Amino acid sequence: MMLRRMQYEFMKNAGGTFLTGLQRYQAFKKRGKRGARPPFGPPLESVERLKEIMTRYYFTGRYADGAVPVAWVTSGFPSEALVALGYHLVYPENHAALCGARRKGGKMCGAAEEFGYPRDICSYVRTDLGSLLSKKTPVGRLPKPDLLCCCTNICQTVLYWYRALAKHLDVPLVIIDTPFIYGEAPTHHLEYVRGQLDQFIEVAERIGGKKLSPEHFVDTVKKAQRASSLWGECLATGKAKPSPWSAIDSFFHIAPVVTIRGSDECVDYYQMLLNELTERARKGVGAIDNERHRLLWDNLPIWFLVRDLALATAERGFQFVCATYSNAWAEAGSQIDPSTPLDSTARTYTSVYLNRDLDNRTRSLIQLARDFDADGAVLHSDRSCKPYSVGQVDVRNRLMEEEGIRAMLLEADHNDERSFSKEQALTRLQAFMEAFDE
């Protein structure tokens, strides 16, 4: 357990350190051999730092279990407590994501389908269940976890997925149940879900082996809640004209929100890259060379063609300025209050954009729009993620007939390229843009 804890501490530290240093050091080789980037503005510097800080997540990882307690969560999970108490989290989710954009994601799938899991379930699942029974991943090694949490407030399908985990894994599961919301979450809602918070905090504290620090707790909420207003205004920035950044950059750059949000390298990354698109916003330095339009871009992305997608767009001037799956975290950041931390996580929680009725869901999508000057949008209609797609016919008709901006509906599958074609996709969003010159 001694020497777990040394070797865990020094990868996090000097190991971590040194490793991040070698990419930064590769980094700056291949900078100096890059050509021009035409359709693309020039590069932000702020994806050098991600690179680091996420080689270091992964890599410090691998040592975690034995050293520190572990815990497998759900992206929607209120993680805050569990890393007041030192808790190691791993996100399957941001895991099955790496693996859909490294173009695994269609192998794993199948993984999972040769040990009877069917083609039906949700990619990230299938992903994640085939990195786990076939032990393979990109990133090396995942540690194995003491505790897995889940929470229902984006889909069914992770109470199912996380079941079948503590089967495979053997350990210990806990589920935050939030009832689905329509208008405004009730009293009893937001009651029920504050019980629940209570019950864990005592499973993580008894397996953790400590107690809950009340003041280490309102730290850590009070970075997680800055870390998510400073998420929002990098979003923000988007609103420039041409657009700073890209939502397909944003998708990311999301990743230190979800997995190290409550710590102070996640405010301070924030922080950084809040600064420089400030900075290029204010010079008008845009992600694309010349921006014509103005794309909103709704569900999970496809994440093994984000480069495909990019491209094809900004080379006839179009520009996805915003995403409904990027502001999302956004959006239910700023509920945290450090004052009353868990009153307000319930609601927090509780109040998720996909546990939100349709029509909640449609008024933030067009107030996006709105808010970001989009003409256009692009709904991926996802073949793995039901709940994010279902009536995104009407969304489209609502965008189209009450705000006049042209949409369009892209059938695809987040995670598992297997179902999907490349071609026939990029001949309608070809076909698409081209309208907007009629």
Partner chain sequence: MTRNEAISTHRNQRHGKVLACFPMQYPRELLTALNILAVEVWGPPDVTPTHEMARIQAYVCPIVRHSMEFLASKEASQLDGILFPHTCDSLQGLATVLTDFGPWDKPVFHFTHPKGPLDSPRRTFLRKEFQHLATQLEEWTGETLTLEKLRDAIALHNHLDSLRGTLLEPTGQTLGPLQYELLRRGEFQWPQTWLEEIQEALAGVSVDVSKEAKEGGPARLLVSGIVPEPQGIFEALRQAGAIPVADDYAAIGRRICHVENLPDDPFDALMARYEALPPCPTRGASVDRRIGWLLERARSAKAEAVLLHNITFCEPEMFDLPHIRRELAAQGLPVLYMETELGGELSGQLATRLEAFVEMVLDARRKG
Contents of the next structure:
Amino acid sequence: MMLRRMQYEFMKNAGGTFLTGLQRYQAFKKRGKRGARPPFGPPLESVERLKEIMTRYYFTGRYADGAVPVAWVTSGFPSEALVALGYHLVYPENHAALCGARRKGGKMCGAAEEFGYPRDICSYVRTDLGSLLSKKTPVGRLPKPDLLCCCTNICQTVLYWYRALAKHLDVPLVIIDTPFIYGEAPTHHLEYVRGQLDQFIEVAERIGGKKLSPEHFVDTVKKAQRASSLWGECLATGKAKPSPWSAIDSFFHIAPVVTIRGSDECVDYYQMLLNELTERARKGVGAIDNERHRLLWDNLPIWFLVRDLALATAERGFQFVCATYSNAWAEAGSQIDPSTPLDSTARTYTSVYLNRDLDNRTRSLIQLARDFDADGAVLHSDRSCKPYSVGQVDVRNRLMEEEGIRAMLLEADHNDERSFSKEQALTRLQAFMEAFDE
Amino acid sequence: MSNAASIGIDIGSTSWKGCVVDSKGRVMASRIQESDPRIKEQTARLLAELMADTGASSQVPVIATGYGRKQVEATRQVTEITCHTKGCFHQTGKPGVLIDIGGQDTKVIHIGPKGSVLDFQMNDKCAAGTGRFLEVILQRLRIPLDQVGQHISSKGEGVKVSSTCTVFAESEVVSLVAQGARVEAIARGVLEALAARVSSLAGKVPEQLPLFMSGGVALNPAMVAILAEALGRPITVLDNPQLVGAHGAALSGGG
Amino acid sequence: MTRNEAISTHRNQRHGKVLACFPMQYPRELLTALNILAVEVWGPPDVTPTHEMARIQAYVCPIVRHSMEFLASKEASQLDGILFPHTCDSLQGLATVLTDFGPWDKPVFHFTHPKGPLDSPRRTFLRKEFQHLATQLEEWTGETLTLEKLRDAIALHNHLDSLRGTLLEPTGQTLGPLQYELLRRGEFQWPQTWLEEIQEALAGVSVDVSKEAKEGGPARLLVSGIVPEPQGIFEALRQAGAIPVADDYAAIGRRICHVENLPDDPFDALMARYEALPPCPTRGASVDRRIGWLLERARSAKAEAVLLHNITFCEPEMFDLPHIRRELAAQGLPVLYMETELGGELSGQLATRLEAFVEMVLDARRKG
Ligand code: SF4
Ligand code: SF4
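Previous: the form predicted alone; requested now: the form predicted in complex with its partner chain:
Expanding to the full complex; the earlier chain stays at the top.
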């Protein structure tokens, strides 16, 4: 135990390298295709630091079990209490995305299908269960959980997913059930979430073998909030013309606010990123050479396609400047009130983007498009993610009819490249872009 | 007096198969022909030939299987799953896992120690993982199905064909060709994609169980080899793999 | 009586409102007590697709896609409001598209059931949710919900459930299309009328004594899934040589919750009935509970195999599949999984699969 702990601490402070999808994406951006000069601006310097952070995060994970309590959590789980209790957190969605970006998604999904999970289950779930069942992961190893924590604020799918995990791993499961908000949340809904939070903290304390210190908790909440707001500021730099970074970059830089929010490291990172972006914006350095049109991205990234997308758009002077996906992590931040940490946590996590009605979501999407002066939108219609995708047809129509923003639905899957035709998708995208210049 | 005990016919989407067996279940005569859309006529004609070959009377029971089994008059109709199992067990006499890649569907059947079906899987919804998939895509590459063995590159040299949906895979192949990928490398990729699909259908096959294969695709050594790679185990191709279903149908005649 | 007749009878004779109710669980007792007719929307199976259906992507389950079409059609004008239980992501999506982007402009109600085991925060919440819905419906109808009315309605539904249970088993009779027709009539029938219809049917039934699998008899199946559509499924089963003997369809068996001794307080009684519901993934029941429940059903009905009949793209059902398959098979109960659309015919491929499965089950029976 002691030794394990020392190993863990050592890894936490040491570095290590492994190839991430990010590295490939970056290398690709530098190199471009077939030696031609790539249409991208100079790469972000913060990337090096990001790689370090994420490498260390996954590397430490290998030594976490046995050293500290480990929890597997959904991306929308109110994880501050776990952080304050010293848990090492694993985010299966982030892990799945990493597999997807490395184009291992389809293969891992296949392993889950071999076990008998049908193909129409969300591909994050299949990727992760496939990784668990085949014991293969690009990060070497994920630590075994002592606790599974699932919050239904992003979808009900995670509920089924974590039940399956509990079954495979035989580990206790905490469910924080956040009723979907139509309009305003009735008081008893928020009280319900608050009640579950209290209960969850008890469980987490028991399993973690430690009491939650209120100061430490508030401190973590503040840091998490700080990280979210900084993230929001980073995103906002994209309003500059040309945009100093692209929404596709942000899909990678989002990782710390998802996985290590509540830590100093996370806050420091976004401060650094913000400085760099502000500087770039000031100097007029863009993410692509010749920004002619600005696009909004809706829904999850198509992880296995980000490189192709970046190139296909950049070549024609199109740039993704904002994304509802990245923005969702900034929106929540401002709502946590350290003076009532639990109540505001309950409210914040219940009101996340995906847990609100379409009217609300559409208004925020349109606001985003206006703020970033986007003249086009690509709505990724993700066959794996129903909560994000249902309603997009109407959203597209509203964008076109009421906002005069050209919009297209791009049908794909965020992680499983097997039910997808790259050529068809890129051809459609190209046709969409050609229409701008007619 | 003829020895003919029963006749089995297997009316598949791509070919018509039939055979006559004696009381020991041995094949006395058989026919394999490309399917004719006029199922009834073709069946009547070939049945007459088989009867003439063996002297079987019209009293001999006829058991029909295959997707066209309900279109013809027969003593009994039995599904392909049961028939392939019977035909396989007659040949091998042991439990195992039988893979049959047919034109319309692919089946993976778990055969028990007494020759019964313990469990089976079939591809659903689309043609992914079927003989049809192979045919469509290879046509695009202008490779005749039976010669694919001479037209594929060796292990590790295939390009990745990731789509398993026939329509998507077809468009993927078209664009690979347009990008100048070698036809042989694409062909290998296609076979590997099919093997992956079948292997996911098969799931985890217990170590000790042998793998068998029936159906027309089994005549294609290249495909069998790649499938064996995907499953990580050798595969025994049954004798007359195309006839296994019809033989099994004939063997169902007794009961 | 057809759905349209049930609606007009309710309007003209009981002068009550008509509420479209979505799958799967909602406190129907409250509706009955407030003289509201529940008309359930499970599709409907046959709709002519127009641009309305195209508003929902093709990878979403047909219940949701068909409902979109249906609710935008003229026929839906007979309905006064909609109740959406929070069953799954897709349905929640429909609820918000329909109200935020039209064409639905009449009242919409939501019922959020807690996910996961009913511990204390969940019990508190559920109770408040019942009360919240009750208040909203009172305002809508202008009726007052007296404890008396509610108590009566609960008793009525409890009785109904016990009769439905009898109709399903264990009298030993196997389930045929007729019983299914009667069981599903409740999706639009006024509960009191439905109760009388079931009573009548039960009185006329001569109990079939073949409780056991018998030589030469059909294969006995436990059927589970969402809803028995397309209706050709029963004919396909019959042709394949099988018959359902126990039911766990979400639309039917999975909603029966008879409680012997109802608590006196009506809200306690609602809670008790809710708790007695069979496990369902949409409410977050654990896989093990579901498996245990299916085993128990199969054993008491002497089922020889299980048919899991899902609707295409219905995710909640899919997660349990590999576990149910493994664990039931280990108990000697083979499982066949199939997915269908709501309407149309069963494909030849599916029919073959059913047949092969039945051949397998019957062969196993012969070989003991
Ligand atoms: S991708 Fe969508 S369905 Fe899948 S876990 Fe995330 S929110 Fe849920
Ligand atoms: S069938 Fe499944 S996906 Fe469709 S509404 Fe019902 S629970 Fe949701």
